[in-house]
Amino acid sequence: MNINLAQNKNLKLFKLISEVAEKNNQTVFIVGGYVRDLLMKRKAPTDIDFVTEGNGIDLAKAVSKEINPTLKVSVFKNYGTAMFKFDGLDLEFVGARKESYAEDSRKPSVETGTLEDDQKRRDFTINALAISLNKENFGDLIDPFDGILDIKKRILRTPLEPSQTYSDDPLRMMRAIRFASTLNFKIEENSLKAIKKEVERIKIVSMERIMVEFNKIMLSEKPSVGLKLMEQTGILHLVIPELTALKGIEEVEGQTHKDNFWHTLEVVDNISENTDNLWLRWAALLHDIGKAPTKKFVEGLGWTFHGHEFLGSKMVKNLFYRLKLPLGTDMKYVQKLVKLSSRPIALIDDGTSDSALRRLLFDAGEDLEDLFILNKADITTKNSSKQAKFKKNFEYVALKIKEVEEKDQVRNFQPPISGEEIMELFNLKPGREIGILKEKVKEAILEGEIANDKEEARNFVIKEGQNIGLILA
């Protein structure tokens, strides 16, 4: 079969390619995803993958320097292969490659091979297509493994036993789930068992690289599928101990629960058609992580979780360092959601008073419309009426919060006096003083006492700061 590249629009780059292998009595076919992606009509990943059966690093350089001998050529000689970027593209050259992997690690022991021994080596049979851009057979696709036919099929299968494929490298197995949540194929029946049978195997794999994986599937169309596949296989319980704890009903008189788990796979789809934001997904994925350990049975209540949103904030500090996750305004951003994820909910009834909606405003900031669509989201029943009952709830709360912003500005907050003025009006140096007549301001507005108004804050600070016995300067 042959692949037609004339109105590729690489192909002047692919000519080029194909010459200077011809001129260094090399071989070169393009590889991997963008031959998968070419098959499939997706969009053209910006990255290339060519191998040779011949020294990668070498034709990575003969290239560079025939497009521009200034471009600059990474090179890593222990895995063989050198890169560069060239018009937007990120182009890879490596020789083609038997491996063979030690039982405690994943990083293989590496011989030079040919183009068949390279495609063995491959995750998947849809990216272990070839075409070739030798002046003999240019544009031929080379298939050993039928992974046209699993194109068709939407099937993810290994080249080779599946068991030993994932044992290799078992990060490969979160591959497989993230490429069956991405592409929206299935794992092959086979494969899927290899997958539950090795999972041990992927302790051996770094943090950083299955995150690098679980982010792709939650920033898919559904991350459910994913997610689902994870828990299915074991993985999940391995990676995110706090979602499977989730899982499960309990009964006692009568009385149960929702399914946390499950509620939560469907809050991270609802949020996931309104936001690619992968953090608020990451927020809708542990609104609910502290109701396991909160989870109590109260006579004449019924199933409780006490203060879960607040557990749950802290427990988010604890998981995204385990899970080698950004520490940094990310992770704040995610633990301000949790811990306020319940907070609207409970200003629905009319007779919630403009300190409780400022003290909303005040604490969610900037992230209030963040908070909101997580809210609606988590709107899960499948009751028409109820849904549209939430949902015109969470529209009167806006509207509510929108009047008291508009009104007192509290949104976003800044001290309508400084410290300074503090200072200057009492004659003070720096101390606890400042921060607690600050604070004493903060508080006045938001229980609605004074105004965020300038000369009301300082007329305040007069009386107060009188009041712990401060006299004027």
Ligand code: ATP
Second form
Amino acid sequence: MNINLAQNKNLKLFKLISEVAEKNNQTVFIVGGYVRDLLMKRKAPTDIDFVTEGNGIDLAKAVSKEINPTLKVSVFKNYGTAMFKFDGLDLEFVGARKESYAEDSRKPSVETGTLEDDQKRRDFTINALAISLNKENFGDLIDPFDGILDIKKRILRTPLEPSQTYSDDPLRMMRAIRFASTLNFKIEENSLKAIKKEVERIKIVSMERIMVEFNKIMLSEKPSVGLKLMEQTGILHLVIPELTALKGIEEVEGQTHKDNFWHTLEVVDNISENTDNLWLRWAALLHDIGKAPTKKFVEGLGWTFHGHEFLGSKMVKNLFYRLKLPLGTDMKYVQKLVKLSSRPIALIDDGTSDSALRRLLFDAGEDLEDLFILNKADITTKNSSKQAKFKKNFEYVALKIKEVEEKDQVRNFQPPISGEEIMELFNLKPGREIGILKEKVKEAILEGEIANDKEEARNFVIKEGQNIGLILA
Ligand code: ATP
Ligand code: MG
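What's the form predicted together with ligand ATP like, now that we've got the form predicted on its own?
After this comes the whole thing, all chains and molecules, with the earlier chain placed first.
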């Protein structure tokens, strides 16, 4: 089969690479994700992999020189690869190779090989397709493992024996699940069995690499596809046991609770319809993790998960640390959303007093809209009248919050009286009284005792200051 590259927007580049390779007496092929996505008519990737029978580093250097002698080529000698950026593309060149693996490492020992050797070492048949850029058969598809058929059947299959493939490099298990989730493919049955069998090998993969794949699952259209596969194969239990701990339904005195694991997957899918923000999706994934350790059956009350949001937000930090995820603002954002995840709904039950609304506004600040997106996604009941009721209640809270926000402006709260002003009022040096008075002002505003207003705050501070024995200057 010949792939007509005449209309390809990189045709000029491919021709140039073809000519340079010929001059250098080496073959060259496009391989991997670019070919796969081209055949699937997906958005063309900006990274393109080329394989050559010969030296990949030499070819990269020769091609870049031909394009522009000032281009900077990054060389990875140990891997026999080199890459450079050109025209918004990441172009990577590798010499065709044959690999063999040692038991304790996912780094193979490598010999030079033919194109076919190189295709064999690739993870899936759909990633092992190559397009020739050589003059005699420019555009020919080289597909020794029926990758094209697997694209049609939408299945992920390994070119070689699956157990060996996954055991050699267990990252491939995560890649299989990632592709299943992003491409909406099935993992072929023998592969799935092999992953289950080799699952413990995931332990030799660095957490950073696992999380790169995991985050691609989280960003796929329906992350539950990948999450279910992770659960089913046992990987999830090894990587994020806090999530699998949410599985199951218990019954005491005829009372049950919902299965919080399956609920969580639904929430993640729901939220993914409304946001591409990775960390908001993570907040959905973790919003109930405090429920496993707080679960309790209380006589007369039924199942309770008292304080699960608070505990959950504490667990986020340990989890991010262990998963080697960033510990800065992204982590704090996830913590905050987990902690606040039940607050808007609780407002409905406890009554929407202005002070409760102001407190929520104050605590959520600029993340209030995201919190609402999470709350909407959290409605997973199948009972349509219940669903309508929740949605209506929720819209009511959102509306009330808007009213309070316009009136009191406590979102991104700025104290109406500063520490310096308080010091001046009582002729004070810096000290703990100032913090105490500022906290009282904030509380009084949130409780609605005074308005968020300079004059009222000043009078309030004078009164409160005198109450604790301070003397006006
Ligand atoms: P994408 O770039 O969309 O994530 P991709 O298939 O291009 O998908 P890359 O990580 O860019 O994935 O890898 C390029 C190619 O290298 C793959 O298509 C595959 O042929 C091969 N490859 C990558 N990682 C592995 C691996 N762990 N084992 C075997 N082959 C791999
Ligand atoms: Mg790629």
